[in-house]
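Shown next as structure tokens: one chain only, the form predicted on its own.
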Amino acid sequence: MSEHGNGSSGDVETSIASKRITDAAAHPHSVTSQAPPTAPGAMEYDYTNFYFGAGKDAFALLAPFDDWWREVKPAGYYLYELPLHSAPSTRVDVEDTKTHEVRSGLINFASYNYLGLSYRPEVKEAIKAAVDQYGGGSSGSPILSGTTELHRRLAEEIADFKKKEAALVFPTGYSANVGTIAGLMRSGDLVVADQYAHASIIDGMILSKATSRFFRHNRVEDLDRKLSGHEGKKLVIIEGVYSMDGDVPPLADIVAVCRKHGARLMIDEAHSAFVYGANGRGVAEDQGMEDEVDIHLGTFSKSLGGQGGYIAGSHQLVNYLRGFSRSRFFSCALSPAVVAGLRKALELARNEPELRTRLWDNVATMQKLLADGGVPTGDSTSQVIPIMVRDDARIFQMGEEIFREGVFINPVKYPAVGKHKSRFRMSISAAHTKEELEEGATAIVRVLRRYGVCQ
């Protein structure tokens, strides 16, 4: 559903493994091998109903799930994985898999391309030149034959940009989180993450086999309690901008609690690097806490419009994780063409601070347009704006109408967010024009008023 989904809800004190089991078992309709639900009740089911199944065959749930999926996909789930026929710019051409037509010129609030860099001519030219020199792929893992001069330079440039001793490049942001957490922490250690941590953070915690706890979202006093009583190694993980809520952490208070308990601190700046701070280095820079964070993690797929992830920190940290981050060690390195585009995008982001200024102007404009329309947007202060409809049963209907009104925006429901916390996630770009923002907001408000979401 989303690259970044909330990983935790309910009792945040349970271990991750137990929590996943508890989440699924808590729903009374867990599917076994009996016949799947039929319309109209099929839309009341979701993925949790197909998590557990009876019997000894690992494929026992495939047929019931497939029957359910065939029924609900045309009823709304088809809104996921709609193929784009254009670059992820402010207007996109999107294939309507329900009608088999391509809808042209939709206003795009779905893509992460926050600075509008992915389709800049300079970026495309850098990619073309790299293809001519290096071909299509790396054809090797980073530690063997997959590292090119482009990879080495990108890592150096990220370290310089983040003002850290060293950086390590990963094939995806997901693998950066998994590889860093599981590469560093061990059985008997303690990892504590914000309850809205991304799924890749949770998976890294599981793979580390460390004792894992969650603290209530941005509640520093709860973090203090979760860290208490553990004498071993401790790691706290937060995000710079939370991907489904658009809010930021109280970093100074979190740092104080970490220092009190001797815990290391890692921040995932996937949605905040390159856009927050005077120099674009992220929320840690914006809040004056860069030197207080031990591990800086980010992605290249959001503001730089490419692919991949990175960590930045001390030489010692990077050297250790180079050997122990299995998700990087055993993956093919990023394509040199992608790396070339990233290097050019990073250069543009550093040399054109007006992009960030334009982005924040657009965020303020959209927040005002939605507020004037009575649209609830939660606690967002960023370019990620959740439109809180809190209507799991009808969000796909709303989404389809918004789509047909000429706006491309993602509906989000469980498991990407908690039950009854469904929303549309809006992404604002520096490249949006004021006219596009106004036209898109007007269409969204018009649809939501029909459903009583706003007055």
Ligand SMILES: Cc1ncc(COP(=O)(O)O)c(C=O)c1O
Given for the second form:
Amino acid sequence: MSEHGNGSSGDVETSIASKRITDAAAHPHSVTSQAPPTAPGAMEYDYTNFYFGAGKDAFALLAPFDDWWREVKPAGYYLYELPLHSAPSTRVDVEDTKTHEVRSGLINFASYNYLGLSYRPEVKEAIKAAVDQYGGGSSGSPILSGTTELHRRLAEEIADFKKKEAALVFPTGYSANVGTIAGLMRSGDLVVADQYAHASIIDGMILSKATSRFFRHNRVEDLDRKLSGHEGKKLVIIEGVYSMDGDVPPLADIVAVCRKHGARLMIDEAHSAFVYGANGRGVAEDQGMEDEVDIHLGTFSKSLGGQGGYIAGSHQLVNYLRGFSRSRFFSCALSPAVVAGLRKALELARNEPELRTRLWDNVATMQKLLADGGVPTGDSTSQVIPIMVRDDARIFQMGEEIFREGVFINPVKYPAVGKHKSRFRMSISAAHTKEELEEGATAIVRVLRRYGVCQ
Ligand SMILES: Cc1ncc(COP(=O)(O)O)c(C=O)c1O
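Rather than the form predicted on its own that you just supplied, could I have the structure of the form predicted in complex with the ligand?
Okay, now the whole complex, with that chain kicking things off.
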């Protein structure tokens, strides 16, 4: 069984669900009366219970799921999809869907806005100017009418930033992974990914129909084993910073194993580009391995505070994927306004290395605050800090109390991570003040102490 439940450890087909509802109609949460169901143990169910089910109707699982959801929502699941009424800054106004109040000024540890760029005045101005010139959407696939001059320039600027021959822009980071993996690999090929790989990597593997294998997280000997015995084409996929754990891969060792087996290497730097490396090019730059990696992938939705994804590499790679990445080819291009904001955010990230310095300073401050409070943070060495609660039953209660203490942070439990691996996933930003870090950490430690997570 995988440590993370989002589909890994070599069991792609059954990654999301392991349990079946053998008879949807007899399921305790299939009650269809007006009164909410009162089945005991509802909190012991999770999404996996509603994945497979008996019956001929394609909608057979909808009513049981709906009933279960209504029952568990007030008990903590409501903490998902709380609408924000403000920019994803270091303080946010968040709607409490339980009380229907908007809670103002919560300290925000939930957004990927690592450099605080999404709401910078320069970025907003660039977006407004593009709306005036281009209107709302791009109204076409990038290969037909959807490419504006802004899109072309963004791709050139990303290639220049990454010091690669070319780059290709996708509508999202998710579609960049799906389109690249399925665009390149075929049935009979082998794709091997780290067991903690993001869902978009896993979905790309499924879509490619290649043989999928997973190696134990950051364990090079296991990668070696998983690559053995396959004569055909091979692709290895790792991440720069792992999104639920905040740790980084040992690149030199991974590169050596890839070379031994003649495998190509792709790195997803969604959380590490613009954060790691002397020039912010990511973990590959930081570990001196940029030329050894064949495909550099990233998103615009994290440090650049916008939306979209990209790959950077050789001209030949980009040219091939321009023709074979269906998730790009058959999807509308990014809105020109988003692209204009991204170009400005990229310029700021390149010209203001002090943003990275401030971020790393804030990371060190928070790591110390949490360590002093006795809070377990796994193997994280980055701005992604998992607060390891490991209490699947009570994480929502803790989350509710942390929320009421004035902190916005997301609980993560199975199936997003493995069973008994529940955590709060903390994101640090360069924009956090020391006071916000201290106040936020103090509130979190106070709640976790009440639950015995730390002393
Ligand atoms: C490692 C990784 N890759 C890809 C993605 C998908 O990126 P996006 O949200 O831009 O579609 C994510 C999203 O969180 C991620 O963590």
